[in-house]
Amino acid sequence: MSIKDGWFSETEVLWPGQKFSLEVKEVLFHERSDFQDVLVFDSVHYGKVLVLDGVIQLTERDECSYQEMLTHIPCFAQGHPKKVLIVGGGDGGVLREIARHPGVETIHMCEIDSMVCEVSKRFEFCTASAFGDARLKLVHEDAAEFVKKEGNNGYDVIIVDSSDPVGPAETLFQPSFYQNMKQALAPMGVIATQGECLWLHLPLITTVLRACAEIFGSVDYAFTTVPSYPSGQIGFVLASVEERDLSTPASTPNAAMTEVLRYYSPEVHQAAFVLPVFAEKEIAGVRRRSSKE
């Protein structure tokens, strides 16, 4: 356990030469799965706090801006999806934020590691709201399997909220993995993958959308900020069989929805995909947008 003199400090794996720590009050939680090594702590600032080999996966503090965005990016970009894929997301955050969408009928989960869902029901975390929603099914399966089974499913969004490409994760990062989604996306469909860090990751993210640019009509990237993550920033993969511009939305928010955001409106949409100018330089290169804009 990376606990020492009461402080939570991450594991290097992808970011080495730095971590970052939190203050524990509390140790609710540490067992290994079948898969991992899962950590829940009660921290002093940042609430609840839920890790995975040693990196942290939320925080209560801060889980808005990655779970609003990896989900009303790619749903409000579609405009009125009614059947969604999620793939990993035990935590329920995705889940709690597709949910929020009236006009959503039938929403699959396909999250490898039981126990991650278990921990975030059982020690009540604000993102495990939405597991008790009538319109899911979970199942606890290998998602890159899970998708390939699936093939032509008419999904109208596919969200990947996967951890790093390391361990159970590695496969959500591979081509095959999007050729896939591809074919599990119904006409006009829209996918977001988690997509790394722009100052850590850059060419990683620029293999991926390279290759995504071989099999949609539109790639894109976009990005906001998490306090509690590597360098404090996280993008996401953006993608669609058509070519379309994902980084206007085609609906937004109704006024019950609009009440309880802390993070996404369309405003912010259209800017997650304004890059700084190191990234811009690399990645408008191998994205593919619309030839209209």
The other form holds:
2 protein chains.
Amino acid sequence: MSIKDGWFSETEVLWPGQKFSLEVKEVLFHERSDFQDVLVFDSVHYGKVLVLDGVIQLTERDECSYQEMLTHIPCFAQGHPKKVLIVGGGDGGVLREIARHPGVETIHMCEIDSMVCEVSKRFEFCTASAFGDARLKLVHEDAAEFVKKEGNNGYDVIIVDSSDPVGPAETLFQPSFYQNMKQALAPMGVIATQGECLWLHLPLITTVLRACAEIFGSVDYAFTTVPSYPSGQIGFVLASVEERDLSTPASTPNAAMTEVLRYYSPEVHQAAFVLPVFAEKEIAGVRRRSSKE
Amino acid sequence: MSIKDGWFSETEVLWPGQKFSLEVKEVLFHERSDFQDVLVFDSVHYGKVLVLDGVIQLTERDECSYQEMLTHIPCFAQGHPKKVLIVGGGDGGVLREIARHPGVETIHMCEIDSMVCEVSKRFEFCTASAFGDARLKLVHEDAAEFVKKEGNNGYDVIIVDSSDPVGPAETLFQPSFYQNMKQALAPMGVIATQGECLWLHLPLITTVLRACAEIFGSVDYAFTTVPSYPSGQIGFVLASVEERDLSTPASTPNAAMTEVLRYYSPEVHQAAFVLPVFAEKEIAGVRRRSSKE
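Having looked at the form predicted on its own, could you now put up the form predicted in complex with another copy of the chain?
What follows is the entire complex, opening with the chain shown before.
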């Protein structure tokens, strides 16, 4: 276990030479599921923490940024989603945010590892509030297979809340998975996927964007700040069947949502697509933005 | 020393319960100056690293974000600075960026600790390239006293590149220091100061902004991402004598600058002022933006 002298430390091949650590109050759960190592601990300053295969997936202190941005950017870029698919996201955070959209009628969620959903509910993570939503159909299957199978389902939005491309999420970074997601989208449908970190994984990001540009009408990249993620930020790959401007919201949060959102606003949506020069130089050539800009 | 088993770890009272660590290749320097503990090491993946009183000040891998944003936001918000004062910034990074502005005629720099400038030059940090600039007048004095003394100097831009408000930089977070900076500014002058982290220090930030709003015509806040800083980001307090929109550049980088900038662009300038909702809610009431917006 990566806990020593009261501190959990994250070490990973994907970010060598750097390490983020959190002070542990109490280890609540540690088991191996059929797919990965699952650790839950209560921290001194970050609330409860979920760790999969040694990598922090969420802390209650800063999860709002990731969940809100990964969910609301594609939903408001699409405008009025009715049918949504969540791939992964077993902690329930993306589900919680999707459930805030009153126009959503159907939520499919495919999380390969049921243990992740179970610990999220059992330890009452703040992300677990919407598992009882009547619109939800939750299955525990391989998402690559599920998306292929549901190919004519006509989703308005597909959100891929995956772990990193080592371990169970590896297939979710392959072009064939993106191709199958496109088939599963309705006209005007939008996808958003966990897109790693500009400061760490620019070559991987440009590879994924280049592959997407062969498949989708528009492909773009946005990022947000998450202190407990490697290098303090994470990005998202956005894509749509038709050519459109994903950086401009097609609709905005209603009053009830505006009341509860802690990170996302229409202004934050647009600013998230503005990349630092070192990243813009690499990404400008591989994304696919509306020709209207 | 905070190096153990080949890793440097940062622990600080200002961000309890979390810790960032870098793998060390070689310790190059470790002495106590008249003011603080000064450590320089070469890291495995972040280039050379400067640490003051146990806190990372810069790594060569990500310093561009901090130096460019702290320098170019006030310079381009002002438009055409000729006379600039740098407070702190002993590593030379802000100086390097100021020196890129062809219109700048005079650069005063007041760094209390000469040892910081010396190690930056001696270990050939990538930030140390402009100490030979003919426009530079460098003094090693207490900046609070210096700014009081130079009160009628008419600086177009003052940049405060300080460490945190514990130790030698404590006075640089006091209202009296801001009052003295205002006296030292030319009409249309702009200041930018190191403004800590939205995720960690929102109460401190709002206190500083509230104090500044009593003193300046406009006060605003912007932030940037820096992986090796606590929680992966840092912000800046911007203020100007007159009421103006600091978030919109009044001029833009020329071709030579555009060639070398790695983080700053006019688009990044504007996006840096768009704050996450949790911060916007606190800051909207205390900043002072142009009434034209």
